[in-house]
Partner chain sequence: MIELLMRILVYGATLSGIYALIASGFTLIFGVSRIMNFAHGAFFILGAYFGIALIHGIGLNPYLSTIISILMVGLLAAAMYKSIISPVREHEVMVIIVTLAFALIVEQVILLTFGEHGISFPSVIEGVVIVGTVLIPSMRLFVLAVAIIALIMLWTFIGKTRLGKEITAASQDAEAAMLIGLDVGRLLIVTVFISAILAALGGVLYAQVYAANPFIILKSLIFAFAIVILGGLGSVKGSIIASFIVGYILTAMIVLYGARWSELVALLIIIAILVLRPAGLLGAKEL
Amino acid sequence: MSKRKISRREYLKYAAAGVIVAAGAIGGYAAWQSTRKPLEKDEIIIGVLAPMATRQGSVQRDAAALAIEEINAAGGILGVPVKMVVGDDKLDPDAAVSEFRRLVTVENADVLTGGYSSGIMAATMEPMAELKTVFLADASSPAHPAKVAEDYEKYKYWFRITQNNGASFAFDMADMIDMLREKGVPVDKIYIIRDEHVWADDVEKFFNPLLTERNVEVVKNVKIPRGYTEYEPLIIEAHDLGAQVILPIVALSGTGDVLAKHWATLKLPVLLAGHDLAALDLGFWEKTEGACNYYIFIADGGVVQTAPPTAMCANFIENYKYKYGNPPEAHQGYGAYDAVYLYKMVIEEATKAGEANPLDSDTVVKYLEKTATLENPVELTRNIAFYPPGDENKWDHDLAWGDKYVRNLISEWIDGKWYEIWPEDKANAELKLPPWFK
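Where the form is predicted alone, the structure of this chain alone:
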């Protein structure tokens, strides 16, 4: 498997200017600079549409701004400066649709990145299709690539770049169960606490058969709403029903810190291990006052900050800390940063190939499909590839899942730090069980 990498000479050139650039995103610029047909624009406009009152939204804005700053310092895209425009979807479908239209028709955005909620994403895919605007997106629902599969010409402008299809959470949680068993932890009965929202339904469609294959009994499955905080009786019930693991499948509830606190206070012999989006966010240790110690979870988006998967990822984390005073607040930042550099890359590839209008959305789609492939992923903060049209799982234009690409790495909070504990060849810590678990 080959990966596009920036040359050492180019890297040193830009690093000396105080700019860390994406591997592969700059390569080849000088080679055709003198013969290229100039882009017929004074500036290239990248839109960010996300819920700005949340860290998942604001980190996308800030990460995209950092990428644009770096690219402009290195000469823009083929000499054309890049500008960012921002829209706030407010986690409301009507606001999201309105803001998408404004960014494209009023602010003249050439491409958009962003998102967070799967329901909001479904709504914004409609103006995306109508306005024929490429959307390098977040949100995890399998319903999004299914739209591309079912009506390619209409929805082909959508690509998922931040995190894997939500179905992949099932694969990685099943691997988590296997890992625990390999480490001598019995996992025969689990107690599921999950969001009541549709994205968790999508996960369970894939997860339930995997549990059956492993002879794992679900002693109870509890659906919780946004803002839920009454975890103590659920933890006690899980213990009383004989569960060895409380397995959360939560994101929009937003109260994983409360769950961790109640679990650590009760100290019942049951592990807390599953999918909790809050556990990935900056400040989770402080928010739980250390109660998240020994919390096992999967890292959406494929990055554990103490074990960055690529050199570019390590550079991005450091540059983000330098600019904003802290590391990326949520995993959506990696997708937004990569989106800007990948867009730059495909525009340059299209120009190099002699395309009449490299900024045309249909042209961009063609080069996204040709550039970030399963056979030849692009090394950015993660190894980015998209499933092609006609994928057997209807994951058309979805972010590729797997060891060679992006996967939800099994992680744990241990003594104040977030570590990767599996796969073992990439882990930077060993599984550590809570002292009250026997």
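Could you output the structure for the form predicted together with the partner chain, given that the previous block was the form predicted alone?
For this one, just the chain is written down, with no partner chains and no other molecules.
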């Protein structure tokens, strides 16, 4: 009996001691944190928040690490070394939101880059607004800049740097139809297979008038759910309805490989050309056992390794290969790399202009808007410019689309390789039609 009492008392003693130590540690930490002044920073901290289990996430971490390494080797940002902190959003909105908060409030990140999934981006824009942290982001939904447009003061910290607004695929695909016509493919009827998702609605909003302008009839528009696989009946139907082109607008359904396979199996005289995220994968040929041959698609992000658009881009690909043994695994890498360099530029600009606190988020936003403008895009791995606040399409702070800026190139899988076929000045192969297309 007495033994029991003692042990419980001991236990309580230890527990109490533990609580006091823990509380002291946390309190001390908090006190230390509150005495820090941002200007006296001995390092600048860049956070990368992305799904690290996917190549689209890990490439952002690796590309940002490379940029930071290069910048530190050249003396950092204004003599201050740069450090990277990493968060994994695990494609889970809860994890993303908590990681965002952790990177900013615990790791003291000054700026964040990253993202991938549109849904998660929408969720992380809330802590971004609350914590007032600049986020140079990926994802492609028009819903994100629309938030900036609707409540500028709150969401102005968001900039899209990695790829164009998904709706801009409409412009690229209209160009694709023009190109096909130019090369002698009579395109007047198309069959659209699209994601059951708002992003595809936004593409169509811009795409439909462009189709009307070109007298192209949409014989049918099929919405498919995530993970959809029954493409054969659709391909046969497209052919029955007289379409020359099956035009996918798919990213989230995630089964573009099955679409390519069914199309290649049936070999009906109808082209497969449009936007399909699955095709933008260097391993796509192996994964589809070559069924993707002659698949024409929009290459997202404005870069293909075989045709780097700028000198910095060629350099980046080389350095990446040297450091990691392979070229960037996904186009998100270019965005993350650009994000780090653009941030450096902006801090330097702000300091030069005599800003009292160049690392302050509001200041950074101001200088991002001033530095990468439609008039003077910044040449990084791509030519980066942001649409200004008050954009007519509500694309505020979105990556500018166009030949002068970033746009998607038209690509094709031909005999095991991913080729660029348009625009002509960047192309490294000619359009090749499938032999069964007459």
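None of the values given here were measured: they were computed from a predicted structure. Basically, rigid core = biggest C-alpha set you can superpose within 1.5 Å across the two forms. Numbering follows the first chain given and starts at 1.
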Would Asp195 count as moving between these two forms, using a Cα shift of 2 angstroms or more after superposing the core as the test?
yes
